[in-house]
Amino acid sequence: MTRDEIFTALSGYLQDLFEVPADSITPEARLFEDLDLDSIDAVDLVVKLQDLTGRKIKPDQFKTVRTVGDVIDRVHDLLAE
């Protein structure tokens, strides 16, 4: 799965689950400050990403995630393992 494919899937999740406007979703967008996600939203997002990747995601793997780009990088790294 490419970074673009991950971005497309992530963008869809953010729009569908959290009603984030599509034009707000950029790699630089901060999850909590710019997109108004909270910690419960983050957990829901990780569950969706587990479905996408077919892999278990450990919470510590996402502790340092702050932006959409960070999420893309983590998911890409997980898929490369």
Contents of the next structure:
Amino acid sequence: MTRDEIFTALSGYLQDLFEVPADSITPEARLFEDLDLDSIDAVDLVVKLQDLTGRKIKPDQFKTVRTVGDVIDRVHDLLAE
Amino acid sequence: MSLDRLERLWRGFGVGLFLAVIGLGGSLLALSVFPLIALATRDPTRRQRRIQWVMHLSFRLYCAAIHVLRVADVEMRGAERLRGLAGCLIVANHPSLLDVVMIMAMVPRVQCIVKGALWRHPFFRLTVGGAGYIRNDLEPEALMRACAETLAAGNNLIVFPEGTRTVPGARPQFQRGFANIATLAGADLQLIFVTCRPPILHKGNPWWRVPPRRTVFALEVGERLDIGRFLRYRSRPLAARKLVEFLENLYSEKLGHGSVGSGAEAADHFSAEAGRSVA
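Can you switch from the form predicted alone and show the form predicted in complex with its partner chain instead?
Complete assembly follows, chain above in first position.
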């Protein structure tokens, strides 16, 4: 998967799960502050990303994630492993 | 000295007295009754039930005393519907320090989320631990799990979605934590609407500053909200968001915010008046 494909999928999840408006989803957008996610939402999102990648994601792999761009990097790394 | 002034002094004294009684009475129970219950009851579930029951009775007595001694009026409407309540998330707005006491006086089987530091307190460790209360310093996921477990076991859990005491007259702003608990645990919500007029023991007001008229605490038991209504949304996070929105609107409407003369203006008027009479 390319970064663009990951971004498209992630953007879809954010809109679908949390009704985040599409135009606020940019790589720089911060998940908690800008997109109004909370730590329990993050668990729901990780479940979706596990389905997308087909890999098990450990919670601490996502501990340091702050922005949409961070999530894309993390998923990209995971698929490259 | 006029009778009115005397009456007001009595209420100022009474508020202080009742705050002291919480501290003293709580410590006394923590040092006598609760250790005895703990010794006599090895089974943690039965121990929880017994400690909860003693707390419930103590708070009932406490509320009755406030009322009888005319420190404030306490009106509970629909409390009989809470007697058999089990496995519900009890949601209430939070105008004063005593809300939690009054709600616990209405519901026999109830738990709450309390400061983690109390688990290190020499007196209260046994109370909060024994009653099975949930500590607020758990990781978010562990906190959700603990709440879901206690609800599944049939306990009711009190939460104040505003997270802190309400500023009188301000529109309620709900946090999402309570909605995460309800949607994850699949627990119904029992709504309670609390008013405290004129306000005492509210945020930013010293306890001894009592209003010219005697305060009426009114607790109205509202509907029991079926969580299934919200779980029909396509995702759990979305259900939580819709629940927050729905209840914010409902509480705001019910408590009459945004209408002329009720909200902030009345509170301002009251503080100005209180300021003058104290000075």
